[in-house]
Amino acid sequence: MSVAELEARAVELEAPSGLWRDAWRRLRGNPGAIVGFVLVGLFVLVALLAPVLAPYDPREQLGLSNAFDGPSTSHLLGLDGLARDELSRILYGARFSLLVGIVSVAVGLSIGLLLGAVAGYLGGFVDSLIMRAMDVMLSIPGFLMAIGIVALLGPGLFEIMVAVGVTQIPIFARLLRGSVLAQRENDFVLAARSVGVPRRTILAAHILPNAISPVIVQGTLALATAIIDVAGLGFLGLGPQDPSTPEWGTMLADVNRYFQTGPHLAIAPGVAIVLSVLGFNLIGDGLREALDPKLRGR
């Protein structure tokens, strides 16, 4: 064996990893992320399991005589103030909650993406268009305009989506923008441009999978924000107008009509919101310590 080989063996160098490899082993190691997993795995899987794990059916009354019952060994979070099953309700208020979460930061990714990267790559007039709109957007603080929006619409659980989806797209689409303005110069995209690759191939192919990275962060953050905003709407009463709908906010408003007759009952939904937003955001800072440049190789 060469003098060469054996110090290279010696030396052991290491194959450079990829971003998304050097992230998610980052990420593995984190333990608030892990933590953050933990509680989102729990609350989608108990969204998914919800007629499997609850003990009864969440609009069922159990007789209006025992309204307000404590927490006992067959209602083990208590009744309502119409006598049906707390703890059926909570496991089912994690379906409407998930699914308000991810439609409402679906309509707002994908609208504030398309503007983003159209503004960021063609620049000029298309620019200060957009964001000049995007500005005015973020002008008006973002669960006013929720309120507004919901206002106008009607009350109802399509309406909460669409109007918590549109406070999204000024944030998603001016992130967007600026990570477009830091990769279009670069060396690849110049050489693109050389060979005669069309624009949109340029910026579907080449800038966005390169651009997308704090998009992803600030998804998962949104979907945090988005669950205490649905929260917060159906505890002003613009939720779904069925009052039998499990849904976590308006669960909060009915019990805030007799908190002293059962203050039992504000806890649980109150929970349920802390540890899935905190799950969220868990999830969203540590991907954003796993994919900032700055600590690879650490």
Given for the second form:
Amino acid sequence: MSVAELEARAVELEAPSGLWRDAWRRLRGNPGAIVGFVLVGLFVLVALLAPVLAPYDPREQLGLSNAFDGPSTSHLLGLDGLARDELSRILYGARFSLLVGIVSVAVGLSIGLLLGAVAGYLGGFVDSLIMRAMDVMLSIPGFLMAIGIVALLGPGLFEIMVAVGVTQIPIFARLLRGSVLAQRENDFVLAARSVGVPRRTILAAHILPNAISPVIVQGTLALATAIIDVAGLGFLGLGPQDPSTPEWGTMLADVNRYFQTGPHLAIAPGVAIVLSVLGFNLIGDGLREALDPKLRGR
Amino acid sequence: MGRQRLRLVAVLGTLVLALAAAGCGGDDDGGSGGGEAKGGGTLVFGTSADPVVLDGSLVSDGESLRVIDQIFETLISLKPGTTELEPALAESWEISDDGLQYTFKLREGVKFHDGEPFNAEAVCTNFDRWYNFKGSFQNSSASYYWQTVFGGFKTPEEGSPEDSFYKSCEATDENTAVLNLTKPSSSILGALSLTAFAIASPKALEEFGADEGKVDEEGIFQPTGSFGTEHPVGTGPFKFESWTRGDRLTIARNDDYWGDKATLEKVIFRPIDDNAARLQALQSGEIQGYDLVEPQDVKTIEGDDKLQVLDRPAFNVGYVGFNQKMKPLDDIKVRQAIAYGLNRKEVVDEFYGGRGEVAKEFMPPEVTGYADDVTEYEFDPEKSKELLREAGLTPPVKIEFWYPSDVSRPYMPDPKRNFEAFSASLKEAGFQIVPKTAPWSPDYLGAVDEGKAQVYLLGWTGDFGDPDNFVGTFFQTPQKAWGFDNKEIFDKLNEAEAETDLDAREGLYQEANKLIMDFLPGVPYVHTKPALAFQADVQGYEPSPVSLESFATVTLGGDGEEG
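Having displayed the form predicted alone, please output the structure of the form predicted in complex with its partner chain.
What follows is the whole complex; the chain from before opens it.
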């Protein structure tokens, strides 16, 4: 066999397995990740189907004299301080968390990706400029920055999503830049450059797809962080302007002063936050293991 | 300016006044000697915060006043548990016919804690000190009571009131002080019962640099002298002993007190900022009492036979304010529609733990001038919609409704909850609510004061038992927060304030209240009875509508009290 033939076979052997297929196989074998998928699946399902699943309107006050009623057959999780059905509020809360989570991660991811890719690929002065700016942002604790941004913009759904999104920008930017740098000097990139492929095409078609896997991991983890951050903002009173919005963090904060009156109200939103965040974290960890080249083939 | 007062008092809490156990109450109380030695002991009282500084003329927060009231006394005080005047450091007084001269006959044989004699000279030194406040001391938050009652200063800084009611104070003999005013005022006597006008030892004021320091932009006095932090010297039933910030402030019985001496040997004030933690401290016996019990905790305390709840008479009002500068609130029909659309009864019944009563005007029933026959607005959503249509609007009508975050006041322990309940009932009544919120101070109060809030939740706790302190504060002058200019109401209130005949005055204020509730600048919805909690064996604490409460009459029933 010629050297060429040997190499060709090696390439052939690797092709059918591939990065993604490999990753998927490893992911399926990871019980943690499976639990994660179930939890997140439930979370998304609840979020999408909230209007169907919820027995009551989450904003409707069912007679203030019934406030703080404990769990009963008609209200499985009881009533909150304004006599609203707690279960319905939790279900609708999933919607809110999912929406804010996805939008804010999308904000952070898109801007972060752009900055990271540009910095990594262009290098030099642009790189220094962007990355120092990112360092400055990273030097401020993320949640603190989110509070600052909300304080600046004023509380509101849109503002919260922007605030949480912005705090994620530097993480994505750094991650992608590192990844792009590693890919930039690879042979296939050099080859593409030598045959005159435009830089933009090289970046989009050759480098990014190969640099993206850590970003996917970070993306799922970021969703978890986003949900926690949003709940945290809500807990600190920086939640949505309309206080009747069912938002887990705000719900938790509201019970704070009525803990002796309606302790059951603290449990439901707390558990909801924990489970959804746990789900995303488990998936994130699973993905990390699955996509880590160092672990590949084990 | 009225708004400024509102902010201040609302933020900082109710006024506490030194009430020498003294006065009439003591006379029928048997020999003072017996009670004094028998009880003794130390009472630990849980407060929500440290006092700012122990100088009545420069503070207005409830926690400072609470302690100052034990150490200092005023010329005139209030009968325990009421807003009726009674003699304190002044035994009697006379007012000249033109209302410009107040002659006070002072109590004899009274000594300050530092041994200095209390006399007319000392009284005038104090009045002159207040009148001569300079620079940052003229901040309207710091010397708020002086400015409210007497107006301006000798050398007014920019922004301070120009005119002053105060002219001079003369010590005509050892025990006669004459207060000269520039114009008559019907509220001076009542106001002299305010802690802000408590008499301090001139020697201590001088020696410990009471006037050294600066009032910062927030209106908080930052002393560099030690008068208000280590050497507050008055004539009260308790003497200052020690103060470790954030931990405890101790006062001890004044054994040379001129009236009935206190029973307790010591009172310790311990700051515990969290309400739930205060309740736990009471339950565990760590403290023997605390103030401003949350309505939802009252049942818990009442259910515990080792504890007791004391009521303070309602002396506040919670209201929904309207800014008439913002359409469509300039239309009386729309204001009426809101009034009919607020389910006030349900909110008061459900959220105030049985400690609230539905308000029908802007002052509590205990205050003179309260009118029984004002227009009332019962919850009626259909009528609201009808009124809106009559006003040429199509429901739902959009209004911006403001509520404060992170604050708890006696008249609204949980503003957000009130807001949500009111929003729901207004929606039913044909309104579309745009929620707006901001942190209480300075953002929320700022927005309201600047006239940026259309419909808003607010309230007021009275300083002293005078109608001028309620409706006069709100409606006597045009204010940005209300955004209206109603000459009839302004005139009526001016007339009432200047009237010195008490019956005529009462009638005028009643008329004013009727005018106000027809004009409907806002909707009052609640008067609450704030609650205090004590261990069951604590006796003799007399809650006052204006929080003028003395520890001098308090005894600990059981023996073997812990320190």
